[in-house]
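Only one chain is given next, in structure tokens, and it is the form predicted on its own.
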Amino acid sequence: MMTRIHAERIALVLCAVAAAAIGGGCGGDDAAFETGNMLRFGNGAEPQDLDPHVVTGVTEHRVLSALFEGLAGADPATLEPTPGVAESWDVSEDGLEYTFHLREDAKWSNGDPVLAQDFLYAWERILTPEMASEYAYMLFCMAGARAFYEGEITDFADVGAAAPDDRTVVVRLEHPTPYFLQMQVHQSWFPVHKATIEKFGGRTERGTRWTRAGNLVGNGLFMLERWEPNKRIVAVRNPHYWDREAVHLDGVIFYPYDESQTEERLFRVGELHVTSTVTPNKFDVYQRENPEILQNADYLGTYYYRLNTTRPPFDDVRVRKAFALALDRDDLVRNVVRMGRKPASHFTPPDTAGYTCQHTVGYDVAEARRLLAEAGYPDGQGFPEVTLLYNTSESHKEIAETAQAMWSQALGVDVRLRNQEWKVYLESMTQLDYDIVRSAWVGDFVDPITFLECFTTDNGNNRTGWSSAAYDALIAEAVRTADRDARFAALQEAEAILLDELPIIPVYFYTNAWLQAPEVEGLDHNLLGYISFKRIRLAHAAEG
């Protein structure tokens, strides 16, 4: 029997042969585009930036991915490195230098060589103060790479990274690092256009052009050909592309989705191949009635509540402490937010890279109502009013809206909600203007490290105010030791640490749960959702 969803995507497709007859299309100017081999993406939020030194979310991960191409690959199925730029690299026997041999035929989208040099000039462009890039200590483990963030060395060339010719590049890290290698999908260590940045502003400058269509220059399997702001962005073949050959798509249209609702009425009608993610409340439809269109893999994320601990009244670790206690996240998962998502009760997800976390903050409403009331506010009395932000989805609100009556029932505490879209809202995170705020931390890699190390001093992705030079010293320690016992040690202590002053409220951990139609292949399954649209095809579009 045929599916409603089938039933919908053969009208869909009556309705675009019809529209080809008469110059038309069904989804509107979205046919100048349209060759029958673009992917149309789901992609959740309008991106902050296209500028890889710059933005932090997934959402433009997604996007760079696309455009941009780091030294090594990853396969999308095992995370295990594959080459990129560079075609293949050396490790010295203590682990400490990587040698990349960059290939002949790397090349921008303006046809210019992909050269050494333009990863040197990245780096250095990231790591310099004064671009106060949220990710600068991703490359902390590059030798010099913190003194040089830190201004202790100005020279770049006493940073741990050369190019003895334009086709090698060498790193010499800090320390052992197990996940380098698998850094080098993330934007942060993408190479950038020079002459690009520089036309357009000054190296270190913020917001400027280069990144908008017809000025972008990446290294990326896709162009970016169309950015319109909280409409789509259409990203087509880089024809200089070096494996340009084994792309299957002619491109990806990615929209800017904020509602899960408005996404999945778009893919029940054909107008998307992808969706960012499933509305709670339509998972189990999706699982009984269509199961071939739903996914939902293993996704190494924790959802959670950052607490601004620079002002009254989470600046007091009892208040902080009551507010976690009070929430019931056994109940929350279960009646709201579904999909087969976990409690949880610490902030790393158990079982990365085999760390668990053993200390936990859990479900104690006697214990919070004393401690608030110690810290001055019995049954709520007396207690500031205070705002919950939440970046806008439907998602967002409905858990807001139950951390909301929890805390009110609770402790007797009157909680507001506030809004913004996306960029406002990263926006306001940063400059710590909120009192609690939705977060998400998706790994970097496949290691404990990457969601612990965001939270010590004056790191870009900290934003709670929150220090703790026990943490930070931990943190250090656990960074520097090669042996994987007595690192998981260190981070245990730093975590317990973090659980004990709670400048965050876990909440849940993640599945990956989306929209596929059957025609999209080669869309495989990560731990960090990482997406390789090399791998991906339409089967259609092969069959025609």
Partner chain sequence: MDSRAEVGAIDARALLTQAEKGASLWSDAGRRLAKNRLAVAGVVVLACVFVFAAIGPFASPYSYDGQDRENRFAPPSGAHWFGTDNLGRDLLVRTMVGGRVSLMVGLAATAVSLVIGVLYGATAGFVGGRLDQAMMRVVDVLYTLPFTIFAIILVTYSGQSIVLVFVAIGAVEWLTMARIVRGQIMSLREKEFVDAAVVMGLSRRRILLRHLIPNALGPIIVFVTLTVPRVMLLEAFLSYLGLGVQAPMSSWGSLIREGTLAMEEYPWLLIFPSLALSLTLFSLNFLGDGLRDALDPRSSKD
Contents of the next structure:
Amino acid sequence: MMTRIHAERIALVLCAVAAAAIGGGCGGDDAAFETGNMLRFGNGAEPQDLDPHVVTGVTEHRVLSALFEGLAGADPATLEPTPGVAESWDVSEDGLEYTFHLREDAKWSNGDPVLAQDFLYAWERILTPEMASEYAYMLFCMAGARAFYEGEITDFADVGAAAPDDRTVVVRLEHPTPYFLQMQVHQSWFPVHKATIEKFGGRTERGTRWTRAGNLVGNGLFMLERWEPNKRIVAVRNPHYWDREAVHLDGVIFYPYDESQTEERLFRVGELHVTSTVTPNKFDVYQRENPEILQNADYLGTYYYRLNTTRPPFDDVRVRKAFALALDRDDLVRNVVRMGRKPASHFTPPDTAGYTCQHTVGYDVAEARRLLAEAGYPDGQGFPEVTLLYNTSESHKEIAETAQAMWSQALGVDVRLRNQEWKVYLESMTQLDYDIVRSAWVGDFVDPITFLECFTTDNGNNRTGWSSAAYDALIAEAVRTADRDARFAALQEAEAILLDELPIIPVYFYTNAWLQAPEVEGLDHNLLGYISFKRIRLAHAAEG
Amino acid sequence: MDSRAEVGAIDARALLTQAEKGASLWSDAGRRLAKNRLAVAGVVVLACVFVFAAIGPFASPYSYDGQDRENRFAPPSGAHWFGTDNLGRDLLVRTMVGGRVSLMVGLAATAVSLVIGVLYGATAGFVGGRLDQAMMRVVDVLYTLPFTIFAIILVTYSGQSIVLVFVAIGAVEWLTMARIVRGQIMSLREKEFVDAAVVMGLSRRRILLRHLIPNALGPIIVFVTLTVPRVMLLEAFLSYLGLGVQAPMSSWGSLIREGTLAMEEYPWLLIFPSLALSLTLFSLNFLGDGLRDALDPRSSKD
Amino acid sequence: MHMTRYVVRQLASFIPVLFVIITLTFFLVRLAPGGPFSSEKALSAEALAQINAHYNLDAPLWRQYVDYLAGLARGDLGPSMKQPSRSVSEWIAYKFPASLELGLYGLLFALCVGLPAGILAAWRPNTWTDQLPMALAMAGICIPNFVLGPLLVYVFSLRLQWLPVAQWDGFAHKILPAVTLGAVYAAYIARLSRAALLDVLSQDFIRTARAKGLSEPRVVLRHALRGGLQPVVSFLGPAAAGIITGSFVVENIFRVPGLGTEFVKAAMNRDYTMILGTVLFFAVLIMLFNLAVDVVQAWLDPRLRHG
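Could you drop in the structure for the form predicted together with the partner chain? We only have the form predicted on its own so far.
Starting with the chain above, the whole complex follows.
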């Protein structure tokens, strides 16, 4: 009798679980919006936020460049400045003062006009110390911006930005900045809508509700319709956008898939028009079978190894050089890195705003062995055990394994590998607690200075312990110089020093590879991976 | 001695003899195990896997880190039975070497969690009361702490030796073991033979170790066979966090994880390491079932 | 009632345990190298100081701890440091339902497959009705979810095109993730219930029942299941808590907007407030589940009520 009761009780428990499961299932919501002329865009990760003054990543930039517009835009193929909110601008003789003339019909997505004061408000906001913006430094080329950010001046009127009238913005620069106009496509220069921000919180408050769908007011070609974190962000036509006639798409749906395998599968079944990336294995397959779907564009980034110059054996320039010369980059890139990337024999990617480094570091095993012997380690004898550190990732691992094999074969040295989780790795690198460490640098704007200023003595991105007074002086000179040729000459000389002393070993130059459905037209490539949604159209939608 | 107590004691002794079989049967267990064909097959296959991992690499013309980059992703062939990987390394020898890591981690870490979990869970379940409550609260706390952070801290402050992998895995895996054992012991504790043992004046320690634990062995063994695969895969996660073996050395867990990434293009990278792992786990499972049956104090009556 | 008093006492004992968990986690996460704002592009010292000040990370550790506890007392889990668009509580409220739903489906799948398999296997041990389900169960255990997920997607989504590849919208989107998540639990349940049932079936009261001539299904289902479920239930408690709090792997493969991914990402990002918030939430969940298991166990086995 007792057992019968128990059997019933068990059944009851099971039923409860089943009921809960089914009950929970009723909450599913379907994508009930029109997807006809919408670009379904794989965007990598989930954005941290949509506040232009808070976010830092490429992912966020893509969404924000659909929702906001700066003073100037950029041609998606050449990155040449194009009119944005400003229909024209004047540059002073010395290149230090820019006067922007704002168009009359520039409007916020709620219909308010975009005024000069909106830009000043935004710039003051991002530079206010309490805002704690991680990308505030992008504005430091503006006179007084750094001083304001660091609290040395407290009145924003003393910063080199002014609005003589509603439709004019004047920016005074700290030093000649050839890339100033191009930087206007970066979110840190975007205007924000004062009334919206202050409706939902303080001027410099992070994480208020102003960035939610329904609240956010932007001035870009699209406006935020829906934001379901980790599912999708839907942006639809902004009826108040001044150039709305030129926009082909009805909107963009950004899908956050950080798993590139998943992204590729969704692309294959036709759920995505564009992926954010493609894995090396899939790259090979598509290149072989569907090359028209595979896109690959040069990207302003360098993959390299840092060497710790503060401790043996890499405090000896001969050892550093030996390691650099013993790395067969062609083999490494062709067989391991793949993805159409290019072996790097210098640090700044070739043809960065017309600058290509003339000095190179090649592949020369005989010379490498000679240098290592000269440093006291003939055939690698007596060479201490060194460790190559990388953050955990399949591709970093295979590159490290190959480098290890190459160094062992060419130099007879034993290099151990070590992987660390991202933040631990960053900490090891910052603390100079490594021998060799995998590194990468992606430029914020197209100019060699964004690469070369990393290795000045006090730069936080140096992280090698290397210091050269001559190098620092040349970089300072380049920053001061307005003349392009003189500027590049100084940079050439600086990079030559860098490649002679080799605190770093360049490995390869990045490319951006992604999958793109044939019906997507007008998605141009450029060095910054900047995407202009204005020109994109979906072929079948245009026909139908 | 009072006659009623006398009778009670005799009853108790009879009951106890029955229960004691559980503990004294170890000698018979081997004999009974040998009769179980599946279990014997399991032992044989396991032995083969051990030989494969331990001695195999010496018999191969390739080394686990010898690269042949022009010959990468070669499908299985006469030269490379298991094919080659992304750097043209022989997958057969990499699977053998990876087996060393996985087998070692699988057995050692499971043993760690087994010993801690059984002793802890049995003590809590047997003693009961406030001590049990306190001990289970400790389990709750440990269960909740973020394992990722724990592993990161472990690797940061004490290097990255393989022993740490045992510690890290043992530290989490014993918790479930302890819960299961505690539940078992609590229900066994109410059984007659325990009362009998108490009447006999046996020490609590002896009752626990000689009577209760052996009687709970069935579920424990099953759980062990379930823990080994978890542990082997956990090792791959720890290696993601930088704990444990370093490239170019690998383990089955890591090989399988990498194989998944190339599943459609180069399926052998997934199939062979998975087969090695599955074969091992299946044999282990048959052995576990056999052991369970052989150790079962009641099975002799069937 | 005895049981009610037990439950109340247990609930009261949660508070000090939660306190210990919060304290340990608070200091552990700060022991881990790197902070929420360490990045590949180094922040200038000023920027780092500003942002640390913004999140109260420049205060002495004890001060941060006290402030955090004070916030907790007000029911405030703080802002997320790495995903500032929402507060930690908002994130949990947004992400937990997906994990819960996925977990319940997974659990349902595990029970519906695992339990019958275990019973079937124990019914006639060492025959094919035992060996087949057990071999399948072993396969379920051997195939890790990061392999099973892509395999299922390959077969059912890419080849057969029956089910969606990923996303979390309609019911069809939930099948593959639930099976991927539940498979290993189904296997565990099958194995555990078989072993436990076999244990029970060899006991005297079952012999009696059989001797009385009761039919075999009746013996197994009516009489043996009671004792046989005990280890399954003690496994299910923590397992259910685990399954419902989400799985990083499954959520990632199928892009489920769940809490499992959030938890691991928070740890990786050193999003201190997010880690603490999710740990606290998980702790409460797990303890509630374990309590539920104790209650169910006592219910299934009256002798335990005195324990």
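Residue numbers count along the first chain shown, from 1. Note that the structure is predicted; figures quoted are calculated from it, not measured. Superpose the two forms; the largest set of C-alphas matching within 1.5 Å is the rigid core.
_Rigid-core frame, C-alpha of residue 455, shift of 2 angstroms or more between these two forms_ = It does, since the residue 455 C-alpha is displaced 2 Å or more between these two forms after the core fit.
_residue 120 C-alpha relocation of at least 2 Å between these two forms, rigid core basis_ = No, its C-alpha moves less than 2 Å.
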